[in-house]
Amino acid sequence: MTDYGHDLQFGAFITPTAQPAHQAVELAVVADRAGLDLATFQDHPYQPRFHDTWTLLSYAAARTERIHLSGNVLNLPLRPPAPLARSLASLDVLSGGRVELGIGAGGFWDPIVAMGGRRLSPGESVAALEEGIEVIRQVWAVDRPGPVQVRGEYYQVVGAKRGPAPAHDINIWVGAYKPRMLALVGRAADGVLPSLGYLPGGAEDLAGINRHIDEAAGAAGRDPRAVRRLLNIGGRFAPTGRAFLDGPAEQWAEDLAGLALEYGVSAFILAADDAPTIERFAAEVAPATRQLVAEERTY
């Protein structure tokens, strides 16, 4: 049993489809009005069927009022970290502190290269991501003396002025599955953001993810509880229960409460591209899950 004690968050993982043009933004508005905590969009800059995710995040921020927004996850190989840091800080200020940074090391290298990016090996991409995170944090660190100083192998940002400062402490959540990436999360990130559907062993694989993060955090002198465990999920509402996240809302709440209490997951982001599913998730599943977890935590 691993419960890191974080408050529970619930969000939507919305496809940034370019047609109909306003579909993704309207679903973010639905999620905002329904009371969800997060609206997120995948980021594949080489995919012409999708809107550019950064542009979409900016437009959605202007159309929403309280919900936080994030890439899920932004493609670092095609988004240089210093300009990205300033873009994030600017949108965070403009939105009233509602932007988070979900980021990844890349993975589809042929289209990344076709868009002008550099092909990296798995090990190189992890090292580049760690350097990129350092650049981003230094740009935001307006209270530190002197300019940004990152002399990395993949990113050299030397002498750049710091700022602007974000309106709040932007969280950096990393899409990660394998040991080297998970160790990076433990050392340098605020959260891990895998997708349940990509875990070969299902939810049981979360135990291994936690172990790698916790060990790396401890080695770096960090409290493992400082790292939020987020999870992209999918499911189907049905009158009767058939399988995990396949049944009525009450069963969903029990399934998610189990993930929270057993594996420490504290943010559940549902892949959904229709308003009724998003609204039901917010109205029925989120409060019931919070209640179940709160009851267990009081014992």
The other form holds:
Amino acid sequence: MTDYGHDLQFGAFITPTAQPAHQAVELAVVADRAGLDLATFQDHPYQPRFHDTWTLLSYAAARTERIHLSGNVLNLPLRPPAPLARSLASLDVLSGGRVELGIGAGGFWDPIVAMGGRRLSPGESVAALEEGIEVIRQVWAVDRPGPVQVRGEYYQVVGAKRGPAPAHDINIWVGAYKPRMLALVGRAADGVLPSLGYLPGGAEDLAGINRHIDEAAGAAGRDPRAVRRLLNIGGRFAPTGRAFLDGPAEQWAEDLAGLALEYGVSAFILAADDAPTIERFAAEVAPATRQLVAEERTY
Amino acid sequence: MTYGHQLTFGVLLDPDAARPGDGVLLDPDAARAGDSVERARLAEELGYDVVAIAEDPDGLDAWTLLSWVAARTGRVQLAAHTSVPPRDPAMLARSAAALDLLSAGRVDLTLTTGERAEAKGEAEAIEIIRGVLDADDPRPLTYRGEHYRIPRMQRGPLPAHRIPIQISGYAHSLLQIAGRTADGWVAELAVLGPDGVAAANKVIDEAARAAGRDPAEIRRTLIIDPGVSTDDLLPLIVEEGAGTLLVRSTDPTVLRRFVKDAIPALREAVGKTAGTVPGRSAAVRAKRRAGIDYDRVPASLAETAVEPGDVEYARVRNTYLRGGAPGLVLRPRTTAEVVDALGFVRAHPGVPFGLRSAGHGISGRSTNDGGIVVSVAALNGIEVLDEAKRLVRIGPGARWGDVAAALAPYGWALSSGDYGGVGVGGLATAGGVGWLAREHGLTIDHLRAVEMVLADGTVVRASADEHADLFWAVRGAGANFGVVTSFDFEVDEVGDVGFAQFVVGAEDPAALLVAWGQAIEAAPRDVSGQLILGPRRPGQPSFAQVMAVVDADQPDTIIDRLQPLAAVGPLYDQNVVLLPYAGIMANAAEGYHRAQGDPVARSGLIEHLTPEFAAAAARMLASGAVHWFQIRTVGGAVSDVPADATAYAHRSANFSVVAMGSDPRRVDAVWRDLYGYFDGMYLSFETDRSPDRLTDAFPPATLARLRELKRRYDPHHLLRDNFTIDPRGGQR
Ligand SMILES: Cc1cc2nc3c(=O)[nH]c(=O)nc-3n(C[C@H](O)[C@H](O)[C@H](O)COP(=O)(O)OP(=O)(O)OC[C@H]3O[C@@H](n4cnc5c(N)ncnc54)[C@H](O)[C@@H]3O)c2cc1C
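What I would like now is the form predicted in complex with its partner chain, since the data block earlier showed the form predicted alone; can you produce it?
Complete assembly follows, chain above in first position.
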């Protein structure tokens, strides 16, 4: 049993489809109205079937009121960190503190390179992400003296003016699966954001993910609770339970409460591109899961 | 002199101008951000045409702010004044496309150089941005420049409109780029002064001419400070050809005053000298096709017409099944405009002509190569005429999914076809074999009247009482007689229906076909459906999809009706749902048609699926020449209508059969064995254009009558894209 004690959050993982142009925005609005905590969009800048994720996030933020928004996850290799940090801070200011930074080191190198990006090995991409996060945090740290100073192997940002200041502490959540990336999360990030569907061993792999993060956090003198455990999930509602996250809402709540209590997952982001599913997740699954977890936690 | 542009006015929200000290805004980012958005909204409210946002290295990110402003405004043009670097042109293009789509075509880009005086990569950036946005080009974008290298990226997405790319700056190098390739040039009046503007214009004009462009293609935009008097501005417009003035201010009082005092005065003074709106650029005109008199497009259609160089072209060139390259697409919005469009077509007798509603034609060639297409997609209204009689009027451009959704709230439905994307215009002029066919007949059986534009441009109403001969012909051979501009239907009351999708083993396809055919024929009329088979793949199990709609809302009845269908072969998967009819039809793909190539489809109508026919069909599937074999149910109510009541005459059939492939010779070699079993065909599923096929589509008496009507109503053979009857043809 692992539980980092975070409040539970529920979100939607929405395809940023460019056609019809407003579909993704409308779904974010649905998620906002339904009371979800997060609306997130994947980011594959080499994929022209999708909207540019940053533009979409900005536009959707302007059309929503309460919900927080994030890339899931933004592609660092095609989004240089200093301008990215400024964009994030700008949107955070505009939206009254509703932006979070889900970020990834990049995975599909062929199309990244085809667009003019630089190919990195897995190890290099971890190092680049760590430098990128450093650049981003320095840009945001307007109260620290002097300009941004990062003389990295992958990013050199020397002497750039800091700011603008974000409106709130923007969380940095990293899409991570492997030990080196997880260690980086433990050292430097505010959350980890894997997809359940990509875990070869299923939910049980979360134990290993937690262990790597917790160890690295400890080694860096951080409290493991500083790292939120988020999870992208998929499922479908059915009148009778058939499998994990395939059944009625009550069963979903039990499944998710299990993940929360067993592995300390505290944010569930559901891949959904239709309003009824998003609404049902918010109205039926979220409160029931929260209740189950609260009940367990009081013991 | 002027360049003939329509004069526009904008506001430049320049964060620099709002630094503390000038007394307008407070510095904290939050206040500035909020104020910028408020100013943008104010500008829109006041009637400005453009809100421009300048890059501010120390302030909020301009693109983020512009995206936010886009979501909070509805009309103003959104001008991003932005620089490459730091922005990457390929990423900027993707962002611009996204914002243009989200804002319904309001984005334009101005490349600024920041502190830098000389051009550095701007020309390359323009090429790359245009290349990325040119989603109509199927090849990946490869670019090897001095400043940028792109190995091989996918283009797109296609923006909502042609995003203008302008250049801002003063250096000779920048002016040259503006003249050679940009859509506009932007400069600050305070930096250049009136003489400087004149000198720069000269450089731009020369560069434009040297590149074979009309200098009028380059819009001139001046950024002005609020203090400049109207008297000083007027010569800049009438003599130096400024097309846009951007007031640099964030002060509401200033913005209001300029709108009240300067703009009306300038517009009035300019009104006298204003030139004509410039037409398409040289680059766009270069893509025009021979034989089309583009300059004679009727004024009513000019604004919506699309030609090969236009951004919109990618959205209209192809159809659902075919790649096309028409020379001109006319898009009338009213019956009167359809009349104009047909007039234009009549003036081009040798040019291919296709008529399009929603572009799902199989027999109908609603796209072509180098010809004219008249698309009535915009005539897509759906209105209830008489609720008591369930009478509705529907435009040809409506799609059946939309029709179903619009009728659902009344508890009504109109059986059409199986796919929500198909258009009313093509289907309701030919037949309409739909999910409720056996119970409620063909779509055309519900038709009570049409309004149509005949080949000579006359607008007529045809019904049982008016132009009864046309009304007869339009129900089965409509594409030969005119452009239907509206359809009046009497629709049915239909509650929730049962919709079943079965996956059935097809190891013995012949046996399956016979069993399914018998089950359907024995079923009550409230059951309609279809069966789909693919080619046999050696070593792999074969499956058929069996789909059925049961018009009943009692689960017991539905199960009862479905049982025999589920028993036609080993059942591998099943899904049965109770839903509104509109729920079945909500299956249309979104987005524009991107088909390539030219499919081959063969169509036949048949009374019974006999063992002999089924065996021939099984041989056809085994040959691999056909990749799609589909049988829909007709019969029932379809057969209640006398054969001579409509031009669709093969009323005795119980099944409509279609086979699709890609190689006409291979398909025909196997289809030949099936052909003998048919009793005519439903023309909508046939791609063969041989005149012989007319005798399959229409029995002799029907064809003779159609031919006579064709001579009367279309003697010059204008309408010829779909089972056309040659008015000069023989008596066959
Ligand atoms: C995926 C798919 C599924 C289909 N399923 C069915 C089905 O279940 N049942 C069925 O009956 N048919 C079906 N069809 C066939 C369909 O009905 C015809 O192809 C029909 O012509 C498509 O109409 P459209 O308006 O979308 O096509 P378009 O391509 O716009 O038009 C096709 C032709 O119709 C004529 N036409 C179009 N508009 C008008 C008008 N306003 N006035 C006069 N003539 C006009 C023209 O000759 C034109 O070439 C299907 C087709 C497809 C592609």
